[in-house]
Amino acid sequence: MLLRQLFDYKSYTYSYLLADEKSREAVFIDPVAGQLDYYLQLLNELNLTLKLAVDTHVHADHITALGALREKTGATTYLGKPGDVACADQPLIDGQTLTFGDIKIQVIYTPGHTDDSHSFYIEEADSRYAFTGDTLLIRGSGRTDFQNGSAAQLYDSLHNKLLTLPEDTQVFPGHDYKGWSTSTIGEEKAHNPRLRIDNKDEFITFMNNLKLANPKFMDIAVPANLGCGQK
């Protein structure tokens, strides 16, 4: 599988371009609108056909390129829960399988950061990959204080879903602020301070007392992303 981890410096967002090297079918995960020209250039240079464009959740810190990629490439877009975001071609459903070429993506509903958060899991050859959005970050996790977030749901998503994946699963998060581009489930179990709070009530108390400022572009990004990044 071809995998490119792409970075938007304004929002510290990781986007991912994945492709089946035989069929040349590709998928973008969490694309950023400001990087659209670069994405199109890369697709052309690598001779890829974009089949899918998916967001892990409705983002609050940047505008998505879902709608623009659909317009430019004809890709099918996926976002949110059933009945949630009308702009996408399809909602994401827990347990469903998305395909590009011979590669299968397992959709895992992981609410907590937001009520529409999903993660994506791929087993390919001898490798395993988890694209965790803002649910599981390297040595951290997403916040839970807006967009119907829930510390209790985040705890369950982390401990009952993502941490049950094989320990050698590579973790590719939605953001990183230290330059740590990837991790593994086993590494996060051992060293992520939020995962080491293994009492649910203590975790809820911790998350509910973070007192973080709202994302800088939240009032612009959320409404735009409810329209898949298009006016």
Second form
There are 2 protein chains.
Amino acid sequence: MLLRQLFDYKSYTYSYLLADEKSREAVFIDPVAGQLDYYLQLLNELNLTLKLAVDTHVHADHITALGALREKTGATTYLGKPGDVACADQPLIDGQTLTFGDIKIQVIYTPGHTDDSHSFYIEEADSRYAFTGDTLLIRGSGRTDFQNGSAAQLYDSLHNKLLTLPEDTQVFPGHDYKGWSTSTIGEEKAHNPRLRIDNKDEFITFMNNLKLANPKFMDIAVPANLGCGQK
Amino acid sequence: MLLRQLFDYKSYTYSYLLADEKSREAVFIDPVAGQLDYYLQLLNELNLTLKLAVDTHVHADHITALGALREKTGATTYLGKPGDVACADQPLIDGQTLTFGDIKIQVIYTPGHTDDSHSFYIEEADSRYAFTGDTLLIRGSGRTDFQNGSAAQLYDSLHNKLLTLPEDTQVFPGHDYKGWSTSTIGEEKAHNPRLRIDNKDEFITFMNNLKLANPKFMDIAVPANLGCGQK
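Given the form predicted on its own above, what does the protein look like in the form predicted in complex with a further copy of the same chain?
Full assembly next; the chain just shown is listed first.
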């Protein structure tokens, strides 16, 4: 599998381009609107056909390229729970399989950061990959204080879903603010301070007392992303 | 092989932590002084012993963590050509092999960006890796207008050394300014605009007419790095 981690400096967002090297079918996960020209350049240079464009959730800190990628490439777009986001071709459904070439993406509903957060899991050759959006970050997690976030749901998504994946699963998050690019499920189990709070009530109290400022861009990004970045 | 790409936001520098997963012996390539605490955290959490710390060249845009890592971990430091950099334990020598655990790093002298620029090549399992510093960047190259840089030498380093590596070699550069993380030798051969200038005289003319401003930090960074970041 071809895997390219791409970084948007303005929002500290990681986007991912994945492709099946035989069929050249590709997927973008969490693409950023401002990077569209680079994405089209990469697809062209690597001779890839974009089959899917998916967002882990409706983002509050950057505008998605989902709509623009569909328009430019004909990719099928997936975003949100059923009934949530009218602009996307399809909602994401817990347990469903998305396919590009011979590679299968398992969709895992992981609410908590937002109530529409999903993670994506791939097993390919001897490797395992989890694209965890803002649910699981490297040595951290997403916040839970807006967009129907829930610390209780985040606790369950982390402990009952993502941490049950094989320990050698490589973790590719939606952001990192200290310059780290990847981790593993085993490493996060051992060293992520938020995952070491193993009492759910304590976790809820901790998350509810973070008192973070709202993302500066939120009042623009959320409405724009409900239109797949095109309204 | 464990491979972690780490990013310094201030200087857009990529640093690399590599480790042999059996022996837990590790190497840092191009570590940045401001990231030292994170490096020590990672070494500790991943249960690694730092054996080597190497810089591809004396950097002009950030201060190296070479000296600090030697002091904190006892790692052996490598930097520069023979006779160049008194602060490092050893100079780098074209064609030499550095070893961590069972993994061998082949040192390739690739002058041009600076006259002390080296690249590092690793073959491990079915994968090939080139850490190209500022000699080969993704869709670009380092500049050649200071620190005894030479467009003619850079042309030779690119065409006669790095581009002779297997096409599927993954390229890990010293910087990227557009958020791209990696490429391959084959991809750069096909799509790097500077590599497509295949006439050496044209390349020299092109490089000598870039008229770039000096790195803001150069007057501080170069002298500091000649002291391995500790003077």
